[in-house]
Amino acid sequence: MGDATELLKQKLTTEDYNRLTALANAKLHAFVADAIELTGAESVYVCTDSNEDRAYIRALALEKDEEIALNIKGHTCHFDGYYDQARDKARTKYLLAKGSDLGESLSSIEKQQGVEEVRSLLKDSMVGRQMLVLFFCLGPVDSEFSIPCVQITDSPYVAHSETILYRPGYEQFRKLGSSDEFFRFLHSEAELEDAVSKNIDKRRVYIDLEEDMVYSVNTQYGGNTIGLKKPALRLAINKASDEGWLAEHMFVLGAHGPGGRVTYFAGAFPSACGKTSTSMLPGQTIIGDDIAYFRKINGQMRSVNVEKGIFGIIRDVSAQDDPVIYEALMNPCEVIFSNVLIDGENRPHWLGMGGELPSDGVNHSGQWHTGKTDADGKEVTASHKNARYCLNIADLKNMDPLIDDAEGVPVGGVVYGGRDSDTWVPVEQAYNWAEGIILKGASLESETTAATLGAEGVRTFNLMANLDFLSIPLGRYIRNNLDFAEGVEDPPLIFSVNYFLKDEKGKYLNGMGDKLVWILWAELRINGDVEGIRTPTGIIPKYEDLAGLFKDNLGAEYTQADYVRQFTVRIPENLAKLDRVEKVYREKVADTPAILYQTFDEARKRLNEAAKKYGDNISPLDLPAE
């Protein structure tokens, strides 16, 4: 260790030295001396996996005011800045080196340059503070699926935070030994003006992949500074890539068929489109509800939850629409709410939670009443629209009993879905492995809508709802997806789900809850217990098994009319979306592998010859059963 030795003897004490260096891992014990060096921490606390240490994490973010306490124990609410709530996608980027190129689709800076920028950031930002480092492991402990982590950071809300999203992993550090497979995390705040990070301007998240490294500084949201989190995501697909599995931005669910059977499925879908409800469908167990890892295994593709917790999106939770996760959100246990509004009794109110919300209140904006206005004229809710809770899954009723499996669980079904107003029927297989990861996953689309981004009904592209976390060229990561099938005895169904399909007066075709039907179809399909129709783009439910399902499952008639306004084929619309995507990879891809060209024009013939023979739009009921 040399020099690094001499620096942690000076800046740590012995019992935080004694910590660290139980982890005999020189690239370990540099990273750290080196983060105290930049950074001009004050002080270092080294976090193990006991509770004493993370309920001193805690503690420590209520006594920096980083998190107020509410009314219900263990429930806490932290307030991000003003202009510090989302992401920064222009301020994310990858840090290449010379003669490297990921393609224009990802933001990316020269090496050199982007580092001696964010370490000169980094410079000093945590004087007169207590740096914390904490371990972690992505995936289950002790596991083919593990990545041990180590989170530098000065903010105790976002060691916190990950304290309840991540398994411990100071164990797995000990298990380790020299090797240098681990992910490093190095966030600060940096200058804080009322508890908030202050120069957001200079924010920055900076990613190494060479180096399996994140740099993150000047924000405090999540998104930005739970390294864990999308930092990770972006690391673990180029390091999958390498070493030939897959990591996804999916959930994990396991569907609950006839005589006790249990099918796990895993999804992708982008923002606002029905993820985190999918992933806690009524009467079904979640594995988790965010990002997946996938491996093959003795012939089988297998899955884990690479975390232990949720940081969901709090708007529009509900009692009626998300009993499970609203139970957890009233009653006592871990809970770190952001960006909400908190009244007079230290209670927690969020946009779309049911009944009236209080007329002022503390929120992300400080002292708040209704009608309230920023400098810019603006109104500013309530709550933010993207304010968050963060649980531990455990203290969901509906945990699937295999959420640490060492092994995972075995895939059954893939599902994409996207906000898609007019073109895809509720719920679809594709033919093949192939044509799933092509016109489902890699065709992937969604409408936004004017309350998140002001204009209404535009389709925005996103490949397996994966788009802003890709780390390697696009072209590379569906060809590594499809090639992930070889090798698998039986490979996965994929399936393509719509919640969002209109009429042509623009009304929904469905109800909330009626997702339930369309994935416990899909749970059928894959144990072989219901035909289906074929259908120039895969395959589609015959009415009466859908009709059975809504009873038993909805205690709700479904109609055949329902039916064949859900499901029936559009044509034009469908050779439109084909169309639009394929122009976005001969535009934008370079290196699209030619067989996504070529399933796209055999698609393109059986929706001609299906138009000459049945017209534009075709009733399910004309069509062949398999």
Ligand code: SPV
The other form holds:
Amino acid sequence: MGDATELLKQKLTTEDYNRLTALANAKLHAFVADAIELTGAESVYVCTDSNEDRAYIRALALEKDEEIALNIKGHTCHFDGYYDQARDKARTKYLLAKGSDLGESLSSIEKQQGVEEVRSLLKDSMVGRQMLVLFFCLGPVDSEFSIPCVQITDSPYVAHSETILYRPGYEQFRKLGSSDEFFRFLHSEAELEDAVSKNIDKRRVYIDLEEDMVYSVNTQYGGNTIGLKKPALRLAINKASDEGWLAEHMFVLGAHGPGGRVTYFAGAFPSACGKTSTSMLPGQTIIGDDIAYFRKINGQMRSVNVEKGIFGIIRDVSAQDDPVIYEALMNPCEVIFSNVLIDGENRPHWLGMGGELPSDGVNHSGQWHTGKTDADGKEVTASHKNARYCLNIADLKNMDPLIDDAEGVPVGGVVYGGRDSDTWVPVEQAYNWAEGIILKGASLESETTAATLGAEGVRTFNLMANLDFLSIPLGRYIRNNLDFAEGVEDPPLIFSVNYFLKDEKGKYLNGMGDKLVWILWAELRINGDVEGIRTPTGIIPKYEDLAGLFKDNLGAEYTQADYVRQFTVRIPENLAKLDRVEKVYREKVADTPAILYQTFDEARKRLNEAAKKYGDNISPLDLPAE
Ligand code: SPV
Ligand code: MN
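What's the form predicted in complex with sulfopyruvate like, now that we've got the form predicted alone?
Next comes the full complex, this chain leading.
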């Protein structure tokens, strides 16, 4: 380690050197020294948890043109390159030692080859630039859930985003001492043209599970670069599997039931399928919108938000549908907008914000006007469909008071949902934990969205909405989820939800606001307040209970005809779904637990028996209550 210290002494100012070496951790020093040598950074800034250091990062993002100031105090806008607008799944890979295998569903590259490739792309990538070294904590600080992380980046935008999204970690590293239990992220935006990464074809996100380290290069889009977000989720899933806890792509929400009761829900949805808006339901309180860790503490399943901010999709955020977010986006507080449209007065605009959009301005394509087309003749939309906002949850009016609790919150319900136009009913409770994991979570399919590169609207298998981030074989992941209820006194109830069900003419059967009713019904179920109706796939609400919830919470009249249309059990679609999903497991997953196939068979049997008795489409009014 003597070498590392020598190099650090040469390259760092006395102040930065003292800041870094105040953290007496040889692995950390070696990581920073190696990054300096590799990237050829001209200087290094070591960021502590102080407000002054945060202000320095914010100012740097403006100075380097990675963000521009908007017309409201604290608001800025960042643009990613035109072809760098979403997670690049194809170029995100695990570095695997020869002979190890994660199964064919997860992309990997032989470790030595991959490390050489990504390091050659990082070589001299920071020449003439300042390297930023930042410390964060995943999960609440000083808790069983905490994972300290160090991020190295040459992008002040990435650094700024992380100061909003994650709890500060410099002091956590002080407490960590010489332990090597922390995650490391090395990112360089590399060669820039007009302040965006130029060599998108050389974009790489490579993950080293043995080293708990991720490399990212030639990209700026947050999902590829913000180490603590999805790269860290991948490391955490692997760590959790070794240590007996769970890392999930889930929101955590406090649902407020009768008499001031709060019941906590965790919910998994693929990207751009209503996860953030569920975590923001009116009248409820938010813990987190994207990533949650779960641990068993004193016989309870407890959960924390890994983050403290939101990197949310801005499309369709409007005063009417998302009043809490909308208010923050219209008032002074720290917000980074990305890939929206900026008008001549430095105001942001986006698709679906309500009202007319300007006919020109600046967006992710440069100067923009209505009807502009790109090099492929494709229309450039005013804002990108995956345009985002990044803000602190503390700036929202609906933050749950337990957000930073070191022991997390007790989970009463788990929800799985996707973009499903023809099969699942709007809400349904699974008969038990194992059926919930298998018939809801492990059977999740969703139509693809703009949150990842590639075609939209294609129905795709997406196990627990976490498939994009899995770092362990799929069967083991399912097993871990099944086993997690062992030793829990009162396991959470599991529900499926579907906000995207359509009728035979392709019209949505539900309004955007209806999701509040599904969650509040689930809240009543968890607390034993309402009966349900038994269907071949699970337990659905009774009409009267929903009618009451619609009236009390949305001031809406809910007709029996609506109920029948939405909650009719579609037998052929459910059978077809089981067949599609089973095929994936049989053909692509070598370690599928046998219980999955058994549970599918039982569900098929129930569906076939019901079809014999009631026909292919079963009205909920024909089925018996519990
Ligand atoms: C998602 O796509 O699931 C997100 C944003 O939450 S990203 O950072 O791109 O992962
Ligand atoms: Mn996400």
